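Okay, so here's just one chain, in structure tokens, the form predicted alone.
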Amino acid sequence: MLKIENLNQYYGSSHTLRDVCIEAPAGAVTAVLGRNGMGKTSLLRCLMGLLPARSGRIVFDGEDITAMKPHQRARRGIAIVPQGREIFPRLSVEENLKIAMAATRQKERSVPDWVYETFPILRKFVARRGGDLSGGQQQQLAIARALVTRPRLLILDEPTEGIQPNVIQDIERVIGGLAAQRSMAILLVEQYYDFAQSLADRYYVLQRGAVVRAGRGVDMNADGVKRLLAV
């Protein structure tokens, strides 16, 4: 589904991504782990078309999208849940979801029932302004907003940041359920080791802009991934 091939990127003279190679197949959770400042944000900005790649390729569903604009990538089925959520705080839950639907030119006029079945709290607060929700509720809204676009690649950037443990469990359940449907690729960018380890089918560790270790999710403990994140 997604292939990143020998991707290089620079900020001025700083080499921020170094020959990064990552694959994220459909029906699987691919975790990208790393401490702050190790290249995760640069990688996501390149994936979304917000930063140009100096060299290498980004291939999505067999198509080279390296030079495409952000809106062109979104139209092809790539959605991101950004770090910090970035919902519209003055709009209601329902309005936030409808704006996302309109942006992808969906024919549906109302929010599908499956969204509220997946996130029951959003049905309860459907008329509440996004800015009045708790951090965990805003995160669920941000994920729902991405899902209503019916993506084929869902990117989650630090979804556990600032979230209480019970909501983290809800988010873990949702991501696991989405992967089980095997209809989309899920790219999880995360620092919280236990959360990533519980979901990952495959993992990659970034250090100083390069992939320093990769493997199967079930091997993360044996591969010493947690130690790499603590260094």
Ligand SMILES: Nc1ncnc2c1ncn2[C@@H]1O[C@H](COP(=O)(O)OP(=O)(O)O)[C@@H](O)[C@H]1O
Contents of the next structure:
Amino acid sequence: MLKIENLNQYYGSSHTLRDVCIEAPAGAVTAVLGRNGMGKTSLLRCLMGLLPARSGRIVFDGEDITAMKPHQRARRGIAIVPQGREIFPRLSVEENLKIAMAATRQKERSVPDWVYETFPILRKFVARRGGDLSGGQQQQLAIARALVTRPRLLILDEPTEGIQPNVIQDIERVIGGLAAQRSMAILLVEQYYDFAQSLADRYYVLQRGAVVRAGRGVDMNADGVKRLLAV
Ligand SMILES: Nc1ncnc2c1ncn2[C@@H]1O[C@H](COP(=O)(O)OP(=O)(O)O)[C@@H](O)[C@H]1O
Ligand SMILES: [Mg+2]
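After the form predicted alone, can we look at the form predicted in complex with the ligand?
Let's see the whole complex now, leading with the same chain.
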């Protein structure tokens, strides 16, 4: 589904991504792990077309998308839940969802029922302003907003960041439920080891912009991934 081949990226003279090779197949959760500042978000910005790659290729469903504009990638079915969520705080839950739907030129006018079935809390607070939701509820809204575009590749950038421990379980259940459908490719960027470990089918560890370890999710403990994430 997604294939990143020898991707290099720079901010000015600073070499941020170094020959990164990552594959994220359909129906699996691929975790990209790394501490702060290791290049995770930069990688995702390259994937979304928000940052130019210096060299390398990004292939999605066999098509080279390396030079495509962000909206072209979105139309091909790539959606991101950004770091920090970036919902519209002054708009209602429903308006936040409808804006995302409008952007994909779907025919549906109202928010489909499956959204509220997946996220009952959003039905309850449908008229509440995004900014008045708790962090965990905002995260669910951000995930729902990505899902209404019906992505084939769902990217999440540190979904547990700033979320209370008891709510992290809710987020884990949601992502686990999506993963269990085995239809989308899910690219989960995290630095919270336990969370990533419980969801990942495959993993990659980024250090200073390079992949330093990769393998199967079930081998993360044996591979000593936790130590690589320790500060
Ligand atoms: N807009 C930018 N301009 C210059 N350097 C940046 C910019 N954004 C991030 N960086 C640097 O690039 C490196 C990787 O950052 P980032 O991709 O945000 O890491 P992560 O998401 O893993 O925390 C860091 O050293 C960071 O300081
Ligand atoms: Mg980041």
